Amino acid sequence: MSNIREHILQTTCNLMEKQGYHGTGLNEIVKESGAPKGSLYHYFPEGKEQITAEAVWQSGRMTAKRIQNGVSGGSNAAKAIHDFILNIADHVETSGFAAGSPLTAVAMETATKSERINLACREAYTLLETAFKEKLLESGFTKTKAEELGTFITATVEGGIILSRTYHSGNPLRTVAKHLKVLLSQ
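Requested model, single chain only, the form predicted in complex with a further copy of the same chain:
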């Protein structure tokens, strides 16, 4: 796959995790990525919607992988999930308060405005929920419980990201990590 194409997608992720969908312009993506300006519509003939949908989807796949690889042994979901969230907390602070993924902002902005992007966001969230669920299954949770907790954990992390970005501090995410660990260790 083209290098430039990948780089445009990565830049889109980086910008949208700070500014969201409407707050990020195509001119900004071109400029920031350093990609040849004429090539944007060559690689993404369907424009901004296509770029965003692909960026969201790719970001979801990468985040899910990070959850899966959290603890290789897989015997302790509580610790794996705890560490995963602490990593996001650090990232928020070291990146100038980026969200770690474009998903949170883009999902909110486009939920009722673009069917295509909304579909990509659903798929991305389902990947995250499933990754958490698998971790919990490995640790001995029942199927129903693992499924519901997968949703619960995803919601809590997303909300923690919003609070940490708003307060310009990783602490809300750290509080979330701490209490999720207690909940999952019981």
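Pass me the form predicted on its own as well; I've looked at the form predicted in complex with a further copy of the same chain already.
Below: the lone chain, stripped of partners and molecules.
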């Protein structure tokens, strides 16, 4: 894959993470990425919907990889997931409450507007759920319980990100981390 294409996708992820789908225009993507306007249309001939769907899917892959790396190692699921969420809280705070996940903003804004983007969001969230599920399976949870908890953890973290950004405090995510640790230790 082209470096220019990758850079355009990463720029799109960064912009949508900060300002959402509707707040991000193609001209802004071109300006922020430094890519020639023709490159945008060369790599993404179907326009904003295509670039958004691909950016969301890429973000899901990268976030799932971060989850896998963040929870890997010898720690049990309860501790590993707790510590991973604390890192998210710190990241949201150090970003000035602009970071968290492009998935959150895009999913909320496009859920009923674009089937293509909604499908990309669903696939991305499935990757996140699976990353948590794998750690839970490794820690001895049954397949059914790990799948349910993978969804629960993903939903809880996404809600924690929304609240942390809204309240300008990482404390909602720290609360999520604390209570998930208790739940996963039982």
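Basically, rigid core = biggest C-alpha set you can superpose within 1.5 Å across the two forms. Numbering follows the first chain given and starts at 1. These numbers were taken from a predicted model, which means no experiment stands behind them.
Novice: Indicate whether Ala107 shows a C-alpha shift of 2 Å or more between these two forms, with the rigid core used for the fit.
Specialist: No, the C-alpha moves less than 2 Å.
Novice: Would Ala98 count as moving between these two forms, using a Cα shift of 2 angstroms or more after superposing the core as the test?
Specialist: Where the cores coincide, Ala98 still shows a C-alpha shift between these two forms that is 2 Å or more.
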